[in-house]
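There is one chain below, alone, in structure tokens, taken in the form predicted alone.
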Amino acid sequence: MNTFKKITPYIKQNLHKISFGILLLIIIDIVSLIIPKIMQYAIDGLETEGFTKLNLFYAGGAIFLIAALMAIMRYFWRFFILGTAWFVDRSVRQEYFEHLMSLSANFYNKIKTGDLMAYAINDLNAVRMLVGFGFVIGVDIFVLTAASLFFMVSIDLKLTLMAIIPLPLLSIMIVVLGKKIHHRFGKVQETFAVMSGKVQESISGIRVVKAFVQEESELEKISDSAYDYVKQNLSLVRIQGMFHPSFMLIIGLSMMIVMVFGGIATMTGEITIGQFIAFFQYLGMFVWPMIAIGWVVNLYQRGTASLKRLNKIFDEQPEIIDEESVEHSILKLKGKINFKQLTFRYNEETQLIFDNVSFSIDAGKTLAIVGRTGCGKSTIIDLITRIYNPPKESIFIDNKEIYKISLQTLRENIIMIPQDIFLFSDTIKENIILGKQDSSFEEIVQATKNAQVYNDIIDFPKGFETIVGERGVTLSGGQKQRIAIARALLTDPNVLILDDALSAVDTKTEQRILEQLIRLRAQKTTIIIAHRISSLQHADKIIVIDAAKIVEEGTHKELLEYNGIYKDLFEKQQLEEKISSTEHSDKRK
């Protein structure tokens, strides 16, 4: 029962619809049992005195009315049962997506996007089929088996017993082959997830593939993955190929018995021709549930295999959650941040990122973080925004320990712009207003002007209504970064973090953007990580990280006087810029 824990509540919510659909299905099954009796009456009546053409019309009319009634009720049971299965599918899909949204960033470091997509497509489809047709087939198996067997016995008990002799073999086949179907379908879903992941990865990285002329290599990888998927499907098909023909062989054997011995009984007068034909029809009705057992086993094996895979995702718990100590009264942050003796590593197996690090920034000030690649600059940001959990009593915001601030408040008040910008495949306008949907057009224009991207946008044929393409692929790196800055400025957060968010922008544009930021955010906290030290000169405080510690701290002027790492990095960058400028000047000549 634990396998069905995620769909059971939604089935209960829609139980009235499902129950009505099942009631209609039962009525249809019962009414369909009348037709063979009418045919028996008509056929036997042909040899009876007083039976007229009018009687045949009555019999035909009755069959037509029953068929019409069944057609109407079939429409409604499909609507109530199969339609409900779609609602259950939608609800589980929604819960699945909501659960993914709740999981911590580290979860996505361990699983491929293609796997998650496969769960959302193939596995949920298998669950929907189980919910929809599982009820239908279950009712048919129960009602038609019992009712058709009753009518068969009422015609001839001995012939009925002979007809069902081969049928127990079906149960043996279901048990033996059903387990194999379950196992092999699980393998099919796993290889589909792998193939989906590879396709998604190749398409996302198509620029890199083309840049390194690796089209053939990627095609080979996809081909190998697709071939593995085919092999697993063929393995499943081989079992299913044995399953259904074996069913039909056993059913054919049963029909042969009825044809031979029922025919003899008719010839000897033990049963009438009408009864013989009716018996055959009831046998067909009895056989359908036998076939349906195979189908429902197939659906069950597929559905439960998919549910187990989905349950593994649902059982994943977010690593980053609100603690019991959260003070829900805290809704706004001023932006004062203190790090107190922070010692941190990602896990016991990795090296120390920070060793007893302490620093602070007052609300409304600008902090710049400098250091060589891999020194932990971005990790500071990840700890402030609780992408990773810091040690207790090590980070304080507005003199409150970070664990006392809810995740919602923390992330509503702190906006981070990463170096790797993500834009949705939508218009430039929709990407900019992501954090503030009710923004006026004047506010949008002003934000883009402050981010130095307005002129680029109006140069596009459709301006702000330009579709940027998947992940913003139609824009340059600098344009994407400036649109992300405009998006952040529009929300006007109390704490703004730029994690090397201007790396693709030229030096002059970067300086103009930062000057605007300093002016606009005079009373709000800003944290800047940048490789270009020349752009950090106006920061109220600069910290330099090296070897897991803060080795230098002060203003730009103070750090230059210190003659340490900061000055060394600054002078090297000055020299690089001078050489680059000279080379550019020579090329122009």
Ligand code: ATP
Given for the second form:
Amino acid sequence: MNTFKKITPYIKQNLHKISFGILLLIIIDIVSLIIPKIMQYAIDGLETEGFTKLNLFYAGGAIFLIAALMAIMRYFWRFFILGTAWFVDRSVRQEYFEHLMSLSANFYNKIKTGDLMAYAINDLNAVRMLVGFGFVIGVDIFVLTAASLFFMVSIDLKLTLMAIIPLPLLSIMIVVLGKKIHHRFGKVQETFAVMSGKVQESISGIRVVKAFVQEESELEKISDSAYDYVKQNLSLVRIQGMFHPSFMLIIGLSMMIVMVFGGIATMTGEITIGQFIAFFQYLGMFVWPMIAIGWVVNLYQRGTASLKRLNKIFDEQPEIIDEESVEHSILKLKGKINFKQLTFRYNEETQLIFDNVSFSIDAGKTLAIVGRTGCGKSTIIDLITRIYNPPKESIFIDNKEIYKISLQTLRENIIMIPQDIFLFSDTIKENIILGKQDSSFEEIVQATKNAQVYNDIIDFPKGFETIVGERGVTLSGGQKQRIAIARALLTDPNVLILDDALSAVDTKTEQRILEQLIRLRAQKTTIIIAHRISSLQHADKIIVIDAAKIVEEGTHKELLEYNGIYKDLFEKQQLEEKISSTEHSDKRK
Ligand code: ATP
Ligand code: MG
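Instead of the form predicted alone shown above, give the structure for the form predicted together with the named molecule, please.
Following is the full complex, with the preceding chain placed first.
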């Protein structure tokens, strides 16, 4: 697998900028190599006749000019190379997020949000560092090493050979320690993901944590994983810490050799003092890339470990996609839905949710689904909207197999109000127009009136501009549900599904919303799931699910006559209502 497949296109895209940066770097490197030559000239000049103070000024001035030139160019290579690394970072981040958006609901059942966040923060950071500094040091290593070696050889070949004797030790260290760094860095990133995942979960579940007085135990969990993170980092630091000092030791060895043998060569007059000093300077330039190799290895190991983790996510294929057989000409759905002998389970290990279930609803009618909790009501909806894939040839919409309809058409025509409502930390208005951004204010007002939430909204000091969620007001469960209903009504879909969407509103409000629904959706398909039977009586058809089968099917009246689960439920609920209403009237007395 190509580890770099995600960044190469972006690097190619920015190659002109990177190349320019690299060109500047090469110039800097070459120019910096002139400085020792000038020093050599000046030092040897001191002993020559005719060498004046003016010559010294020239030499000093030249050194300063070169330094100034290097400073300017250094600024620009940073701009071109490190700046580009940020652009690459952004592009990969964007692609990562787009990819996450394309993945199916099931993927998110398998992976933790904390992990995904950690990849977006820590790993992308490591990739950016690799892209930016990888190039820079790469260039330095090639240019500086080659050029300084050239100048060293031009001064004295024997001395050069002696100076580089200890250097193969460096390569051995790099290979051995590099592998360990790669492994340990992978561990560091993993524990970071676990830790941030824990923090994320504790914070989003703060209400439950407080309700069950679990602050201490949550803290303990987080401090355990924070400790783990420290431990893994320390184990990385132990290896990294060995890198630099060992390099310096090896370099010291080289210095010692040059000092002794270079000194002797100067004494015997093989080389001049100026050459001796220049040689030292070149050795310094020669070893800097050697030190940098250590750093680059480090960056490379971190960067590739991170890229591998990111690639794993990039390699996840969305499970729910348009089939080849999809008919793109289907844009509107009338809303006739047929289930034909559908048998379904979520996966091999779990039990059957539906066993050979068939039912239908004509376009423009209202279907109600009743059944015990966990019997599969929401699953029906997830299959109709293809949050999960149903078996082939089992669901038909407008007499077309569901796989013939594009996901876009399906989701545009079928709007569902899910059981667990999610509102973004944005204004109420933005939350409502989610599915229809170009709504007029009148339309929004009308939708909220139909959903019986208008009065609640205008009671907030900022009305429709009120921010909900973490940064704003906390809405009640019933308010959230009604805002979600308004959001769905605004899109006026051909098929509307309410999955227990009225569970948190009182009976009277529920009744008013239902009246509006009946009026607004007279010609359109509506599917209602509810535990309260009183809210289902007007449906054209009611199905009762039990033990993976449809056990009863008919209108409210027919089902009451049937004397089964439905009637039983209905009578129980009526009794409950009666008891609670007499309790209320007792209290009033
Ligand atoms: P409720 O009235 O409580 O909302 P429901 O009738 O909507 O219940 P479903 O949510 O459809 O029930 O779930 C039916 C069964 O499928 C349950 O046993 C549930 O545990 C299981 N189930 C739901 N979603 C998944 C999933 N993604 N993977 C595996 N099993 C699942
Ligand atoms: Mg449900």
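Keep in mind it's a predicted model, so treat the numbers as computed, not measured. By rigid core we mean the largest C-alpha set that fits within 1.5 Å across both forms. Residue numbers count along the first chain shown, from 1.
For Asp156, a C-alpha deviation of 2 angstroms or more is recorded between these two forms after rigid-core alignment.
Shown in the overlay between these two forms, fitted on the rigid core, is a CA shift at Ile43 of 2 Å or greater.
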